[in-house]
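The chain below stands alone, shown as structure tokens; this is the form predicted alone.
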Amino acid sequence: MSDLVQIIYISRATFEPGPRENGVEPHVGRILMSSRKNNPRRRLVGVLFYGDGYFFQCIEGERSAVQALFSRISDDPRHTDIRVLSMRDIDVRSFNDWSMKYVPAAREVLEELRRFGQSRFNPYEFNEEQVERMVDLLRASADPTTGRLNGPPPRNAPADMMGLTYLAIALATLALAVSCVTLAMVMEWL
């Protein structure tokens, strides 16, 4: 038997959203930050869905490991009402190498929401049918904040790859201040 693990949760946000960086609201940027950050030393992977107020988190490895974090997340007060849908054992786990892969409130999910007749996404009021639709749908969905699907990143590539977009910013930044110097300084000999 496989020590893996796999937990589904859902809760409600106690913040409010807040303008979105770079296509994530800011509290679940942190959010995300830190897991990419702490997860892979151990050895956990998933995804994390936020919309309309409400997370949806699935979580996956070695049951300890998943058991610590998901008491940790239970004290957080970022959200609150968090609820369990499933917890079972896996023999492979479902987001490869994601540390977490984040899916912001795609097109992809509107649709399936309007399949089942719903308008907002609220996971509480969702069936086992859909939280299965939802797993499968995030698995195959991309991450806007690495822009990749689900898989491995590539060879070498930095496991936070929200950081290269941020100093990526910041240089790019950077030159435009230098040329606008460089620019008044040009302006002033003439």
Ligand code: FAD
Second form
Amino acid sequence: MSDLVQIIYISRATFEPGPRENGVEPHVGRILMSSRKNNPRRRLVGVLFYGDGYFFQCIEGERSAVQALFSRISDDPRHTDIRVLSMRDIDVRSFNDWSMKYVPAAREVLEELRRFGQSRFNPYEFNEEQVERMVDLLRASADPTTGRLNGPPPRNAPADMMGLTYLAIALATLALAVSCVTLAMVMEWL
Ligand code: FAD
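Can you give me the structure for the form predicted in complex with the named molecule, which would complement the form predicted alone we have just seen?
Expanding to the full complex; the earlier chain stays at the top.
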């Protein structure tokens, strides 16, 4: 029997926001890289939102793995005021395709916040319904780091096409080389 759980917590970043690299705050970029390196081998999935200096994270997986990760995250000096909003048993992982999806403070999130009556993202003011709505929104939102920061590559990405093109060129070059060698051997034999 599976023992899957989902934890949702919020926290406040302790770092000063730096200049964004490829649109991602550098500290957050490093957190994502660790998450995408570590989470797959522990079969953990989830989503991380960062906006206005606050984190909102949802992690799903086996109870012991989630607890171990959350304990490590709780000791991380890059954030403080950690508050668990929800911890519940689940039947399936809902962020199955993501070792750690990243959603920045995108337009649709900010629009939803305005509907909540908030002009800034402050998850400490969320009620239960808003927490659930936020998770649904994060599930539906795009991850701008897809294909970067060790994220899953986008389907049909131009990078995939480039890879196929290079493979085709390499195979054609190999075929040409084999033909030349064969021709040289035939000429010598004649
Ligand atoms: P590495 O990632 O290689 O890091 C080496 C050490 O340096 C770690 O001890 C790390 O804590 C520390 N470190 C790295 N950068 C900094 C920095 N700028 N300031 C201070 N210390 C730093 N980890 C996951 O594996 N999965 C997650 O889903 C995840 N989510 C996170 C969400 C938030 C909001 C935060 C703040 C951290 C999260 N982390 C996550 C990171 C986690 O707290 C640990 O840092 C990480 O798991 C350690 O991974 P590692 O042993 O592979 O070390």
